[in-house]
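So this first bit is one chain, no partners, the form predicted alone, shown in structure tokens.
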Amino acid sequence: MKVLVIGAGNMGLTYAEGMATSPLLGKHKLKIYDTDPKKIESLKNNSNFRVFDNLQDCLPTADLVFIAVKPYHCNQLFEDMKPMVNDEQLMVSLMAGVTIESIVVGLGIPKVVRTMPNLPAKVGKGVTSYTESKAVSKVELILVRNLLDTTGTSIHVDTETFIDASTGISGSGPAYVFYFMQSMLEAALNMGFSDYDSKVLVSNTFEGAIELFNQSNLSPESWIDRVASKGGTTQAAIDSMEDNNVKQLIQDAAYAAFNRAIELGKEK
């Protein structure tokens, strides 16, 4: 299996590094393409990659192509790619908001899988939702899933609406968590804790809470009930959040990302 990754930014490089040692590649090294000379030199230090700065040298012979460029670069990229692709190739998009139809039309090929990755893939904890065009076979879809799973886990969704929706939850979600963490860090610093102690208090609290959640069948609400006692400190904090409508604001933020993903698709 000859796999090519177009674009060595955060997402492209993350998935390239995850897939490079997959047995699915057989004897072939993973191909990676970029146009940044400094990035190309850096990529050449990874012995698992074959690095290219010319699409003609790598695209025509690839079986499966991951497209990991910024969405606003896709139209020009599609123009460059179109003379070099064929109907047997399978395209996997890591681009936010770019629809399957726009890729099919832009490249003139039938087999497209659209995904929504997220940043924790960099540490093997990613979650990638994906869906496909009608021309993609079940065998090809299993292959894509196995490759996506090299960076964490993946979930198949029935329609692109769920890809846009997962943008608002998992795609943008790490930023919401970091936003909450930053708020807690600042609170800890204002209370007089050192930078180091603030980081330990916040990061271990998040890690521990997630581990508790993952190792049980309890809902977040049930865990809140276990931590909060009537008239206690935790309940005071929860009451403050409820009074300030924090839950609704977080949901509104997720929908804002969801709606923006839909808008991006319409702009292509």
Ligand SMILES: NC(=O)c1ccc[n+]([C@@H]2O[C@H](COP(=O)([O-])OP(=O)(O)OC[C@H]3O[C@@H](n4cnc5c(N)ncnc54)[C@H](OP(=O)(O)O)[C@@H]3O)[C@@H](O)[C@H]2O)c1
Contents of the next structure:
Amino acid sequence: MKVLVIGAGNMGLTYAEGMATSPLLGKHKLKIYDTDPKKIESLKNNSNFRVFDNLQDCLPTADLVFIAVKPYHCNQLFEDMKPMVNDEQLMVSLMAGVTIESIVVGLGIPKVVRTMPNLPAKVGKGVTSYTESKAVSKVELILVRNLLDTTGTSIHVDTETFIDASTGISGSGPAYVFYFMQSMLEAALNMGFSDYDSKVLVSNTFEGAIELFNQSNLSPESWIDRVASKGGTTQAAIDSMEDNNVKQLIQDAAYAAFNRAIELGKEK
Ligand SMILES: NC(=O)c1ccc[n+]([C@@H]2O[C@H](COP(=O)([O-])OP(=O)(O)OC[C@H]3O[C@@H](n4cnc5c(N)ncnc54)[C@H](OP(=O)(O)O)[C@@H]3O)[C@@H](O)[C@H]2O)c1
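Please give the corresponding structure for the form predicted together with the named molecule, as opposed to the form predicted alone shown earlier.
Shown next: the complete complex, the earlier chain at its head.
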């Protein structure tokens, strides 16, 4: 199967790297196309890919095309692609907010899978949600899922609303975790720990808490109960967060990303 990735940025390259050694590609090397000469130059020595700076040389023969440009670049890209695509090709969009309908109309082809990826795909721990247009068959969907899973795990959702919603949870979510980590790092530094010790304290605390969560059936709330005893130190911290409505603020932030994903789809 011939797979092409359009856009060798954060996401495109991450998914390309995940998929490059998949047995699904058979004897075909994964192809990457980008308009940035510097990116093309830097990829030319990567033996996992064939790199292109011209759509005509890579798009017409591709079976499956991953589109990983920024949403505001997609209208121009669709115009460029349209004369070279055909109804048998399957498009997989990684773009936030860009609807299946706008891709079907923009490219004039029926088979589209829309996904919401996330950055931990870089280390094989990504989670991608995906949904599809009616013309995509079950077999094609399994194929796409197998490719997405080379970067972590994936969930199928029934409607595009859940794609926009997962933008607010998993797509943008790593930044919320980094925000929390940064806050704790700054607190540790203010308390007098060195840079190194602050990093060890914070990163191991996150890693350990996630491992505990993954290895049990307990909810985060139950784990909080296990750490916090009445009148103790953890309870003092949790009380402070509750007094400041932190839970609600985090939920508001997730909804802000969800709503922004919907807006992006209208803006582009
Ligand atoms: N980053 C994330 O964590 C994240 C999470 C979820 C979803 N996404 C989605 O993933 C998509 C890609 O984001 P990204 O962060 O990977 O962006 P990025 O790093 O800017 O990568 C996009 C790449 O595409 C290139 N490009 C622009 N126009 C092109 C065209 N017409 N044909 C071919 N290549 C073109 C860009 O070149 P230039 O640099 O020269 O413009 C750049 O190399 C976005 O739609 C975003 O919504 C990203």
